[in-house]
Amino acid sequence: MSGMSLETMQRRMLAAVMQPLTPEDTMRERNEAGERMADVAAEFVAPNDRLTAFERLEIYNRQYWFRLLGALGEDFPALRRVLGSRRFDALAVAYLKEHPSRSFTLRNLGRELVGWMRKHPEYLGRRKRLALDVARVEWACVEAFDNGELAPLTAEEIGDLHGGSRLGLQAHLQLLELDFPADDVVLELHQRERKGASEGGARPEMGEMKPEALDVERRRTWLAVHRADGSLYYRRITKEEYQTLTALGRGLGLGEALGAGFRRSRIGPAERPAALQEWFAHWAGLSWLTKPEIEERA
């Protein structure tokens, strides 16, 4: 130890504590470089008259992953139910493994992990398409509860809009093309997880837990997440709304974006006009609409 600098003795501790755990959670008795962790912990842990150097860091060690665990538990409980506890377990070491928290807040420990399940579906068993999906609401409600909140479009904006207007969506607006309903899922599923909770309201402890048994009929959604008061809600919306506001998402002009948004559309030339009244009525009365960013910015 005291040939040691600290910026070594610090790299060395981190290895250590990011080491996965063993299927018993506890530490590794070697780690991947084939190093004794006995040996390993006593180059910078001391023992003291009731622990050893390898039970005192391997407290460090159970506690990062317990931690970090539970986080993802908490960021996708229904995910986690969709699974099976066993099988969400594996996943999240597996994909902390990989992407291992970089970030001062926990918020953004599942920033990566749609995608990362889309590159390891062995991990999600039968049921992949609808897993991921749920995961997708899932981080979706992440974000929208966190993202900032930027000024709407006044009326008298709205009433000015052309074929040429540029506009914005709201941050914390989140746009899903999902295979299943997965937003009825979702809500079931936390309605479970709130139900498992104490009288006292506090979490009851992440114990195994069986994939849960759901009838699910494949059918193509398009949500909306957004944010209103504090809270959270789901807007079911049609695809020619998911497709003309991601198309406005993207920077197209009002005029451009309408017209990806009718693209293979069964709403015929005569309906458009009214229905281009609703969805404007609803997406002005929920603020989605914004001024571009590069407006904001000049």
The other form holds:
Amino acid sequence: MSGMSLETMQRRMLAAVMQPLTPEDTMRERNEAGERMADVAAEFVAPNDRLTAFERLEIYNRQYWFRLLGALGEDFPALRRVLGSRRFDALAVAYLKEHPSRSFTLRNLGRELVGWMRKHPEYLGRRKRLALDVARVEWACVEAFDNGELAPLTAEEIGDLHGGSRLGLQAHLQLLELDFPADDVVLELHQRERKGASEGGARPEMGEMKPEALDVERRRTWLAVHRADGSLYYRRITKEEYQTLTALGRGLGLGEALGAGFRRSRIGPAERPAALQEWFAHWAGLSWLTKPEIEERA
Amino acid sequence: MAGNRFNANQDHGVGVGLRIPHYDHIFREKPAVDWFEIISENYMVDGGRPLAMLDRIMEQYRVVQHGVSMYFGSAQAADLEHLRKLKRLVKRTGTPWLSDHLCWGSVDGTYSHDLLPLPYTWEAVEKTAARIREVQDFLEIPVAVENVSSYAAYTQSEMTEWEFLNEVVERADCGILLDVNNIYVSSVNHDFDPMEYVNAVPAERVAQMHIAGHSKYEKYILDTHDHPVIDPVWALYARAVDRCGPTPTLLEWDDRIPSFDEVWAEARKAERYLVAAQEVGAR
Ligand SMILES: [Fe+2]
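To test you: the structure above is the form predicted on its own. What is the structure of the form predicted in complex with the partner chain?
First the chain shown before, then all remaining chains and molecules of the complex.
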């Protein structure tokens, strides 16, 4: 195939490399178009006396999947334990087929996973909602870990707030409304993960793993995942705090955001000023409030 | 140590790759490492611990940036957002030069996250050299390209790997990060004499060298950076230093990472070659 352009060759090869492996982790005999992979490989890969063109291409095909499945497993270790390794791998392969990496960094590999999981409950095993919550908490950790740090509002600026004020939220702050207390589940499973790692040596092998037995009941939970001094923290918040903060994040003025925050609240009007004072003290102390995002100039 | 224009005339000696499991040890013990190589992509983030750790390292050490996703050989246009982020990091670290691999790995914005070998064709020479120039102009610091290890060869190739390397760096007017372990790995996988490769490298363009260990399989060698450096690789390194003079040298250890002391002790074995080369140069 001497006439093949560099771009055509690269497109052909990347498609081959990104093809899912067989259950035995070998390269498939045929691609989705029905072409024999031995023929596809021979179009551009030269054999040597030890390896055929197919076998040489297969090295890259395997490397691709081992690397990407490993990276996704590192970002979602608790999800992997909830689903078990087999189901997790099946989910990861199906997800990555639809959402291959579109970023120069593997950090963003799981960005579309939660949205994809919502559309594909068939991959989530028996505890679908729990799996989804766990994935949401783990992705929130990825975001909170290295998102930017915006300058927080000063005490003076907070003192000047009024009903029409618009506020921004700290870039690393992630707010979640969950069906389960999934933060506890993730903490527990991350601990088991670390224990497994230290017992198995410095490098936890991505070995086969059955779904973990978990004793957890549904309970609506509002969670903030955020960073302080470089470390990640979970902080349970009230429904009202969650509703207020997410309303502020959507760009509502403070008065409207509080209206949204106290919707269907059991906190009576008389208790609200005290509650508000407490919230703002916490939020300011954690640097969660910032100036509103200014429209970026084109 | 005499530098050249491809490493901004720096005198860096032996360094090691900065790895997260070693942070605590480095901050506690302050080992006398000359410099650290950082993987650019790990620090091209907006905030948090990665950048805080980097700033702490930079208080005490010189760092040089090494990238894994520039894909000079990918046939399509460069990712401008990537370049802008990279330049922001370059300004933060003050890296005197920057390296990435002579390979490809993305198509239409989809990334393999692998270092895929290029076919050694004239088309690839032209396209890759043009891209390196573009990146070098954009970043405004010297860029060095690293030879990768490979497990496949292409039916289209029109020259040897070292001829290809020569043609690319000449046209791009860029430096070389010579990885002698990669030369060794590829020589076994492709049945060539690694010494012939080392002897063919344009010595005046070598900005930096990499040494590393690797894994051996039945039918091929995989470049896994998870073992000590083997003797044939030291022999290639000795010859390379002999030809290029004392050159900033870095030990890579990416997997099954042992203690910092073990990595550092392995890296320091390179010092005697550099000292010997310096003595020869001084005579
Ligand atoms: Fe290298």
